[in-house]
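In the block that follows, a single chain appears as structure tokens, in the form predicted on its own.
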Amino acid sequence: MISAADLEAAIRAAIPVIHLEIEDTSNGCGENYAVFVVSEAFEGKNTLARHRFINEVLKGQIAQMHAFSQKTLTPAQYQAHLAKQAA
């Protein structure tokens, strides 16, 4: 069974993060996560690869998952989030 602990340990071994959110959406039995990452290592890099890169990071992970989903975020474009919700 994969934890959020295990995923975020990975992914902040990988990137510098700014905000970093990981919900179990399997009611606890460890098999779907959604992460949302919010890093400046996403800076130049289109929505495919930013993907592609935490793939790679959680490649270990997610071969024992059945579900994984993920939004991937610049922290300017992390802004606008939070400023769209806030409005």
Contents of the next structure:
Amino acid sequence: MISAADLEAAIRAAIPVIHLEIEDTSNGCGENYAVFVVSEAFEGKNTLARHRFINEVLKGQIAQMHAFSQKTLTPAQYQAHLAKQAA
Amino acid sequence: MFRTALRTSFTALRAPARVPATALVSPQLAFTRRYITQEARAKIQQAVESTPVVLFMKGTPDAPQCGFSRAAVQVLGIHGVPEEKMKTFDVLEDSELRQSIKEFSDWPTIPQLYVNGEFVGGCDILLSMHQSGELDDLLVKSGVIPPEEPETTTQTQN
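Show the same protein again, this time as the form predicted in complex with its partner chain rather than the form predicted on its own.
Expanding to the full complex; the earlier chain stays at the top.
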């Protein structure tokens, strides 16, 4: 079983993180996760490149999961996202 | 010559108990594994080039077996991808495909979408491209769907 703490540690070790949300979408079973990562490491990368990058960072963990989804934003995109939510 | 090679690999496989662990990565077995992957690789390559839109999913469009696969099918449906331009593969029906498509695409999850032979992404990417309009652009540019008709007035004409 993978814990959210494992995922967080792996992500933080790989890239600078502005904001991070990790959700166990398997109701506590540790099998399905959704992550939301905001990092300047994503600057200049299109969505596919960002997702492949995170797939690589979490390669071992994802291989053990039943499902994995991710949302990746740069700091600037995150600010825009927050502004839209506040509106 | 062929028979000798066959006998050798059979011998390697037949007596695993007497074979030390290091021999499990012997050249013969490693070659066998690579060979299977190459054939599967060629099959997938051909599949993604044969039809403009190819979706590897769990279940079928009429009976998806997973929420992510269902979402992917629905999104493509919303964009009106015609049946003859799309093909889906059910990885639950083919366990070799289920594993080999992950190696082929270097992508760990299902569903996986290919457009004109190029990997586009999984469900997350598809949904965000749908929301941003990027998916529509891609499908139009790839000749899968016609560009949107300019808005016409609803006056009837004789």
